[in-house]
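As structure tokens, one chain now follows by itself in the form predicted alone.
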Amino acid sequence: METLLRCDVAVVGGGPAGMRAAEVVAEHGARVVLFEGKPSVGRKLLVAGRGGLNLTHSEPVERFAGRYLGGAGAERWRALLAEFGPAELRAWAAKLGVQTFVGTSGRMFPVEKQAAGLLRRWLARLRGFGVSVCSTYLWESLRPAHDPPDKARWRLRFQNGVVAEAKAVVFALGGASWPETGSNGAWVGAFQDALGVRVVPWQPANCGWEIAAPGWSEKLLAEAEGKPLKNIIVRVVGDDASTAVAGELLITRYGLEGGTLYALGPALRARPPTARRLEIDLKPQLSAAALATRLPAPVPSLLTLDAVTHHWRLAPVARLLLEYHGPGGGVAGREVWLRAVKNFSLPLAGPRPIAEAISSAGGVAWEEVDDALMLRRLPGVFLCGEMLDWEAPTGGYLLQGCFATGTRAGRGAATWKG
């Protein structure tokens, strides 16, 4: 005999987006049950907390919407952020008793730089609103229920045999990255095949990239693996120069990691596999002409790597790149060295597996949902968080997107249930 749970609104997925949706619905006086497939909620929030829990960013809201890529468009994101943007997120944290600060990069963090304390306070607030949290409830299927006959309800089945009925359902099952948190994208088949919802295929976002064969030399890895290339500018070959990103890269055994590469990920994925090439300015502080004036006069016809390293004050990791993957033999003419330093080129094979990515691109297509984030073909069923087709850079934009969509879906569900 099956166990039946009834509630006003069922929220499926206990990450930041699902918890926020449950909170918003409960604030409207609804009976909410939050279902989580893992033994505890907030796992992705705790993983994000390893980096200090970057909640959001302090940049002007008018620029914020442009950080989100996917099928929604900037106008839709502007509306979402106007409803629950960085200022609202900071005020929300303050109501939990969590004070925040803005770092030198513009990123916003809790003062205690931890996720555990915020999560404890958040769970206490949810319980105070009467939200029931059911852990180890792995969602299996959704179908309409009619109980009573004159009012449509939804019936959810979980793998433990429990069935829940609700007037409205909010799904917050996450994307396909960080599968250890339960966010593995396995829900796609149920939505796409059983429910007829169009889903944009997953792609890894904010991830490392492998360099093309033959890869790094063992000599380079012996000296540079795990070390950063700092104060550089990186761009995708063939793209407009305005897309260049300043920052740093990390040398890894398979290729490269780092925030500059994460920011260029969408541009790299958009190019044909054989045309994915990075160009790195190893000395962006000086133009090629300025570098040329720093060489001794008269300039020798051939210069050694030691000479250009000395005259141009190249960083140790930049020197190693030029030594093992630069002009052959470490001796070349001035123009060859200038090109190598100002336009160091690296062909890339592809991104690392999505399970290693910080986030994922893809998800339910935006035309499948209305402004309340309700599925058009399934009235009363709402989506939020990384289930939707969007991606954003690191720096607080990912969590902000989850909170903003969770707020919108929660309000939509609260209105729907009546």
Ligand SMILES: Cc1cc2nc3c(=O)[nH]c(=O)nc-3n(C[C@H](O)[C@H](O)[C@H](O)COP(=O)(O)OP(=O)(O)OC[C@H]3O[C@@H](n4cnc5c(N)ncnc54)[C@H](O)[C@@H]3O)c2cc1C
The other form holds:
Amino acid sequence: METLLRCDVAVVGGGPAGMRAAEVVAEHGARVVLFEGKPSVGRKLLVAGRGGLNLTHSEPVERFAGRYLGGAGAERWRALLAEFGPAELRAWAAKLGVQTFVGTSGRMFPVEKQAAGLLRRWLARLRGFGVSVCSTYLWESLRPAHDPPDKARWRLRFQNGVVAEAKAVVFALGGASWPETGSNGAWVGAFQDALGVRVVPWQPANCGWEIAAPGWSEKLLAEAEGKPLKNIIVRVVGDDASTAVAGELLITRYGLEGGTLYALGPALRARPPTARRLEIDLKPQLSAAALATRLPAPVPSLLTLDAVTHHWRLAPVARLLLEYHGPGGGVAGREVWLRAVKNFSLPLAGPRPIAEAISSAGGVAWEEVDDALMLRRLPGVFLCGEMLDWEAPTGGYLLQGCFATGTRAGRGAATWKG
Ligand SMILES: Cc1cc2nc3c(=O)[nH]c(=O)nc-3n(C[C@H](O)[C@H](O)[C@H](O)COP(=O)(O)OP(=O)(O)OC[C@H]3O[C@@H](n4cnc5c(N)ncnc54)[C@H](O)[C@@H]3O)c2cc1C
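Could you switch over to the form predicted in complex with this ligand, since the one displayed so far is the form predicted alone?
Below, the chain from earlier opens the complete complex, with every other chain and molecule after it.
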């Protein structure tokens, strides 16, 4: 005989989006069960905590909404953030007893700069609200249940053989990066094939990129692997200069990592694979004209790398890049050096695998859900978090997006009348 669990709302997926949805449902007084496939909830949140747990960003909500790409559009994000934006998230953390601070970059973190304490307190709050947490419940299928026959309910089946029935369901199954945390995108088949819901294919977001063959020279790697190129400006060749991003890049064995590259990821992915090329300004503090005046007069027809490094005060890692991947032989004319320093060009082979990415682009298409984040074709079934088709840069925008959509979906499920 199968075990049958009954509740008002079933939330499936115990990441930040699902936990927030469960919290909102419970605040409305509904009976909620949170189902998680892994033995414990919040595994990716804990991974995010290793980097300090950047919860959100302090920039004005108007600019904030424009950070989200995917099919939703800024208007929809403005409305979501108006309901649960950075100020609400900070107040939420404070109510949990988690003090936060805003760093010089405008990013907001918990003072303890990790996730374990916040997760522990959050779970205690959920249990205090009466939320039941069922872990090792891997969801497999969903179908309508008509019991009693005049009231539509949903029937969920889990891999352990348990069946749950609920008036409303919130799915928060995550994206497809870091599959070891439980968010492996394996739910796509159940939604796309069994339920007819359109899912935009996954792509890695906020990830490293491999440089094109022949790759970095071993000599460069011996001296520069794991070192950052600081105070640079990076742009995608062919894109408007206004899209250039200032910051850092890290030299890795396969290519590059770093915030500037993560921010340029959507623009790079939009280009044909053979036309993905970065241009790096290794000395953005000075224009090419200003650099030219810093050379001794009369300018020799050929200049050595030592000379330009000295006169232009190039950083050590920039110098290494020019030594091993710059003008041949380390001796060139002024114009060649200016181009190499101001427009250092690097063809890319492609992004690193999605399993390594911080987040994923793709997920359930926005036209499938209404403003309450309810699936139009499955009334009473709501979605939130990274399983929806959106992406955002690092900086706290990812978790903020999960909290905002979790709030909206939770509210919709709690007030769903059927
Ligand atoms: C290295 C790293 C660092 C990061 N740092 C930050 C940061 O500092 N700031 C920031 O904003 N974001 C950060 N993120 C991103 C952030 O962690 C995610 O955006 C967020 O966790 C997504 O939340 P979610 O609830 O949508 O999905 P997830 O957190 O992925 O949770 C989904 C849950 O659903 C469960 N699940 C999946 N399928 C099933 C099923 N069939 N049945 C039952 N349960 C299932 C999974 O086990 C998982 O627990 C980071 C991510 C990584 C990988």
